[in-house]
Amino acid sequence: MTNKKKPHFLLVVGLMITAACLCFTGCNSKNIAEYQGTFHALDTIAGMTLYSDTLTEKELAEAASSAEDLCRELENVFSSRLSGSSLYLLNGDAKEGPVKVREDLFYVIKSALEYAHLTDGAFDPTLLDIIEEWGIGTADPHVPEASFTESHKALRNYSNVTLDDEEASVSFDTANFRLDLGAIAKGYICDRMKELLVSEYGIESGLINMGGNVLTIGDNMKKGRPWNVGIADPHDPSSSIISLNVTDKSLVTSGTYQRYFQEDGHIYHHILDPFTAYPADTGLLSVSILTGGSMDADALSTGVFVLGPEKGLKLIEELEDTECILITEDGEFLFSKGAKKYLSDQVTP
């Protein structure tokens, strides 16, 4: 008897957001103004914490509002599902010939292709057709027909995306794929939000939490120490299994527990392997990347997950200022050489 499909939607963040509310807290004895708030964007509940000893609470709220507006503006650029978004339109037109695109969209596509080559296709931004066929994270997830996965696996269509740097144009050499930037654009948006907060508002202490993407600004000014950022327990994602001391860096985690469904007794997660057109089966439950930029960490968390422990760790060791923590299906923790220096005994931010 066929088991009924049970879609699960679990957006796990390193720092657990427990309320969708806006709070303003008065200055403490050290005269530090504070902003804490949440908002919905990019299919997740995002959180932001800002501290300042020079700005007022009102000014911090204005800064946060500007960052939220930027996030929503960029969602309308990079979403592959929003009709009328820049990426949506590109996917419809690029197979007919070169399409001139926005500078930021061109930059993210170019970066995505660079990570595709760096990971030898483990990170692949051309999987939208496969992603939509699986439907993981929608109301109708299902295992595709074998004929579909056979015809779509190992296509390496990222090599069929042609970029013109001078014209900032994009074209597809074949018509059998569409771009999906979901595994890199969220990180880019976090980076842009941080840039706005720092350059336009002078924020020196803050944290952006975007559903698995955590980006810090400076130290935690209120507590006078680095930010304490948690990695979710894959078996109990409401709690942290590891915590890290983080200053001015990003931590991005990709895990099997974040979005998945069950069918006929099998669990199918959302991290798809381009070589099989099935969820990646590399013995991993989660991959966490710690580095300076959220976009880089975003792409690498997916790429390393698909590469698996051995190849993934080897890649990370070749990159500067980049660390990773892997959790295997056997409960083993694997660390890149420099990762353990960030470990903390604390479990709260």
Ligand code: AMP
Contents of the next structure:
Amino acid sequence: MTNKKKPHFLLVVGLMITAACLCFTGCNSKNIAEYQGTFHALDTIAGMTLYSDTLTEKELAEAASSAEDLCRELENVFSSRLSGSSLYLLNGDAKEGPVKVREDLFYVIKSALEYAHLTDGAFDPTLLDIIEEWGIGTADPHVPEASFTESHKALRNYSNVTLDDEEASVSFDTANFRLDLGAIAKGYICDRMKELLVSEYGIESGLINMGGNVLTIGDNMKKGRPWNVGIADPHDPSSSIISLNVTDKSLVTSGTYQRYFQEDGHIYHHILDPFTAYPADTGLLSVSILTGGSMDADALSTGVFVLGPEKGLKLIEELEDTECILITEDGEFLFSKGAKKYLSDQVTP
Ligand code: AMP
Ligand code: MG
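Just the form predicted alone so far, so send over the form predicted in complex with the named molecule.
What follows is the whole complex; the chain from before opens it.
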């Protein structure tokens, strides 16, 4: 009897071991495909990390490649410098009368004007002439003549941009300005890349990093927790001074260290105050905004930088689901009321 039972017992044990092995390899939720890559676009090194427990590495790479193509396509729409871009052509023609534009360009211009109103002109998408005169980030940056800054400051030209929603057309009421969307378009492009990755490829975990613009998809699937996103140390931008737990949100930073030149011991950075036509001087080194959409975070990071700590924090407290962290020249950290709950213990100030 015992001898007869033995093979049966061994068979059952064998089947159990095989089932356990199959489950280990086949149903293992830790079996996560990964994509990590960088590319050059929008004057910065862009990085993408994608994880999936349903897609293969090849499929993730295809998704990343499509997102990169979309980024380049949109750069050719929104760049004010690339001759032939949709914005470049609009800047040439809109002073003659209404120009019909692509739906996405119309949407971003409309949003930029809304942020100009919201920040009472601290964020202003009509500064291209002033930006070009300073040339910050080009091979030939310089302090403009006083006569130039005097005649260009506080023009508040954003109220001279007329939009026709029905026609999706844009016209400039005066001929003395051109649009620059450098403070908002990068965020919009990140949003579009995320939308593509999520809706066309079903990606549930990812991070897009475009210089100071970070946009996350879901949580960090590989680590099983929120993404850990750092805010750069303005004095040593290659390292983080704070990091935040970020799930499905964007963290965008505008800082003096991102683009600047030095003359006679003075630092001139790229975030301009429309009321002086000079780099904004509000005692801040950086402004980081945490919110759902990257376009909103991008516009607000620039606007709050120019508004300064007092008015900037007040504005952020009025907005839903939006937080900010400001770093001052005195080395202080200013948090909006809900910002501290996102602090990660990985790097603390
Ligand atoms: P960001 O890095 O997002 O703060 O955007 C800065 C870029 O936006 C600059 O390089 C300019 O192209 C443009 N810019 C500078 N000052 C302003 C401003 N006050 N409002 C809107 N755009 C600006
Ligand atoms: Mg911005």
